[in-house]
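Presented as structure tokens, the chain that follows is alone, the form predicted alone.
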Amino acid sequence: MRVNYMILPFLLLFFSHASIADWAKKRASIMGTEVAVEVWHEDSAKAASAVDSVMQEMQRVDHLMSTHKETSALAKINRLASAGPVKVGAELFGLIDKSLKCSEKTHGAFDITYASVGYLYDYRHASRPQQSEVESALQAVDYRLISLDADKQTVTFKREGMRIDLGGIAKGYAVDQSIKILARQGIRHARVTAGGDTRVLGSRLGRPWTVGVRHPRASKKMVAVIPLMDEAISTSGDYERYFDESGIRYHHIINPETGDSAREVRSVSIIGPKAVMTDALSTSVFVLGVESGLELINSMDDYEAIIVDKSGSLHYSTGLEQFQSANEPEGSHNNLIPSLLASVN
């Protein structure tokens, strides 16, 4: 069945005021971004008891699935999983075989092998590969080529060269853990956000939460703001990590098939139950653009996008269409809902 949102007019900062104090809330840089969380409930101690355990949480999936910790799971199957199988704990497999899968339903578009060309990149320093450094490296870009063992839960890479990285579902699926053990606690109200990936636990004290989704070229402004309620939400975008060169935006959203960054749109924002398809999806339809992306989340029940493309144009999923429609003012050409959305040309 799919979601049905209520457009509502922009509520961002208009939160109720009532029992603010008992509000407990954290930010901290965790996984390479900023992790914030926020927690409601009748005991304050236990509210910020709640709070650390989702930042311990963070702090032990970054742990292992980090590509930049050497003493991470993840980089010990880097380092060793071309030369033979490479055991790893029944998470990290998980993951793996889930990101696998996302890569069959994608066609391709989803693929943690990216890694093998993605590591040549230098976002920071403005570094990018020769293109016959993208030809060798993409010999080594394609899912299929991660072999999983289920029974002895091991790894193991079919070509030399290989690298993977968990930066486009990790994050989300931290994000959903997190939300597991706040439910567990007996946390009934609470936002948990890694990055661009968002998840809320019941309402915002009888009002839904409403989370922004940033204009990709003006980081102060909205593009859209979504009521949700036990929901998730990611956005992906081609201003989080990038430089620009002679007119060209190269960021951290490789398209697997190229080598190069996707580039037929600007930012993907996937509304979805788990934060953990929201993650893969968003990058997903991201490397899929509009046509093919809206027709991959058309298909599926229970999310819904929002495309900014290339030209700055917006484009929804089926499910949203109609609050498209309902907004729009008569006699208007603009394809805009008005009380949630801003142009952004």
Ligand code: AMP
Given for the second form:
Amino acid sequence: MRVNYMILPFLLLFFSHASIADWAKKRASIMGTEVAVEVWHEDSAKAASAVDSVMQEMQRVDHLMSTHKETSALAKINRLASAGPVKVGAELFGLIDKSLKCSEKTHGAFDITYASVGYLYDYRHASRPQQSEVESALQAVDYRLISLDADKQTVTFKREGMRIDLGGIAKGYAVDQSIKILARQGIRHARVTAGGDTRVLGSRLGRPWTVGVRHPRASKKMVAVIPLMDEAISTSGDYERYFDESGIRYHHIINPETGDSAREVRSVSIIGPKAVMTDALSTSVFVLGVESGLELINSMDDYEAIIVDKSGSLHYSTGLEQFQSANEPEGSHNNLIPSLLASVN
Ligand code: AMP
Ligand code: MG
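What would the structure be for the form predicted together with ligand AMP, rather than the form predicted alone?
In what comes next, the whole complex appears, and the chain from above leads the way.
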């Protein structure tokens, strides 16, 4: 049995490699943002193919829900729904329905018809509408003007000039879809990020994942690093897409009441089980501001918030405050939740 002894070292080498198999990682530009996926599986071929299936899923959701792609089902709604009912597939219908429920829950702070005025802003070219144009476009901003027929699966706009955009919820949805696909493939450790929306599956091989909340005015600095397992985190910031004009920042999160950028806060991070919810809630709380935003999050069992307000101070939902005061050793600043900085000025 000499041969067997000879292959033993190679076998050992193989198994030790299998147990520390590399993470399969990929980045791509999809949905107008950066998508990043990290997956671990002892069979590295399985990990690599799982990463590819996430990228395919992101592309699929983008083709369905993009406002920029003429051929998307969402673009079709925007072209035709003011003239009459437009039939849509169950998935898109479901996400529009969820968006309307978020509008009700946030008293209209989250409103996908924001796009009726939002499309007039061009952040890349630093261009914005006149106040008169904003006022006239605002007549088409109201989620109650969207009519959904659940039996016929149709969407109708009740007013001319209406547009919808799922930019505040679709990335979170795509991240949840990705996690579902990974779990179905037997993956137990993964992180999926699309722009400001991240969800992690399991641990990072025994240790929690850590997701940073960046400083809204210094891209290299963190205001917090959050340990997470089987959870999602979304951050909405006024630094993502914007231009400054005469000292005023015009950015991509629109207050549906004014048609202007929401101005009460600089960034909002929401932590909770579902990325579709953390995504919609981060946009919502950005519009609601500190007081109403925290009131909303504190009324929801599974969700927590970290807000950087317009003067740079940090605010937390009650779940994080308790965690913070229970764990913070005096004067210490390790950079996890227990020692979130009090201000980021
Ligand atoms: P997020 O990337 O989650 O911070 O959300 C910002 C995106 O949500 C914007 O780029 C818009 O596509 C969309 N959005 C902006 N304002 C609103 C709003 N009031 N309600 C719903 N979606 C919005
Ligand atoms: Mg969001």
